[in-house]
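Heads up, the chain below is alone and in the form predicted on its own; it's given as structure tokens.
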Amino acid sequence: MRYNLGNKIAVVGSGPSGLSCAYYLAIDGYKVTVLEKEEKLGGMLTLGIPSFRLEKEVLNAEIDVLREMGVSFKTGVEVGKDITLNQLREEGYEAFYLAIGAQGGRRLGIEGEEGQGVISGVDFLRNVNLGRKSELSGNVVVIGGGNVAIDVARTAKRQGGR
């Protein structure tokens, strides 16, 4: 099916994939709305990468370019919970791009990982970036050695942990 230029397209998710899709659709003349379940745009660029590694002003400037191109954004809307694809169709959306990402932390299957104060690195970074942070005190243990683990360790230190 070929869509006419100017038709409405919904992009679900405002991470790298969703923002890229919105950009190219807007260039081609489509009316694009990006739906994001969080209150902040950018997906893991905003919620997973700390500001000391990716300045949020740079990302926000890129999002502003999309706004200038006519892309609209709706935050705090979880597709499938707050609104369905059928409801979006009723609103005139003819196509959908699902860019929901991979935002979940993984369990390690070790004793104690369900204990109080244990949180996945991805969830910790998301909470900090959404302003749901609490000051840490005492020792913090980070299990892992990849980029997320290093970001968690550096962020925990900035939050008062040792």
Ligand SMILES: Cc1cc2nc3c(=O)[nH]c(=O)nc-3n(C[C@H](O)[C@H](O)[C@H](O)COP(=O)(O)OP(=O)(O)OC[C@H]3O[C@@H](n4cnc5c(N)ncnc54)[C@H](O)[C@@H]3O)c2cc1C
The other form holds:
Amino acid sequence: MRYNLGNKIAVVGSGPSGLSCAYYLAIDGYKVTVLEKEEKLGGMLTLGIPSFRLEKEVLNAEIDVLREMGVSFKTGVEVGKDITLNQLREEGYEAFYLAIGAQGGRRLGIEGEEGQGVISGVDFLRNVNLGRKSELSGNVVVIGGGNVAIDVARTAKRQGGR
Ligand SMILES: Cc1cc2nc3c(=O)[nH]c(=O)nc-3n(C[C@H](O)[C@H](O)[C@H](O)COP(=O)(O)OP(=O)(O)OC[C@H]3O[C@@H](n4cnc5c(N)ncnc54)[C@H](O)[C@@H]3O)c2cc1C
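Just the form predicted on its own so far, so send over the form predicted in complex with the ligand.
To see the whole picture, the full complex is given below, headed by that same chain.
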């Protein structure tokens, strides 16, 4: 089924939400461009979930399928900062799918959390996944006990922490 969305569509964010949207729009024949603020595509699949749980080759192969279907990708473009929705409209985009996820770690609101060596789990994983300096030494304490905390703990060990 083809909805009356217009021909040129911008998907903002390349996480699973944006990629799924681009896939189904491409199947229906729309001209889709995915705009991503980071240099790497995939959202949390790339910058959150560690490679030892989700291999980047697997994800990249999925993204290549979208390319073969005609989806275009632009990385390093933050919508709202580098370009506005109105500018995109002037470029001919007629519909927008905003799939910007939730990148920020939450604060605990306790004394000392602004101190040196304290970092949110998602920031730490993003640094590791982007190859930024993230080696550790000595004892590391992970606060929290959910799935992300386990990813952080396993990654911290691999980065040299104890
Ligand atoms: C450590 C970790 C482990 C996880 N493990 C699992 C798991 O095992 N199984 C599971 O099902 N889920 C898991 N999740 C959750 C899953 O990753 C998220 O639910 C999913 O990625 C959300 O998808 P999304 O597309 O909504 O957002 P995201 O994946 O966050 O993607 C949003 C994208 O939008 C981009 N963006 C934001 N603002 C802009 C802007 N202004 N302009 C352009 N681009 C922008 C961001 O850079 C990002 O690439 C995990 C999450 C984390 C953090």
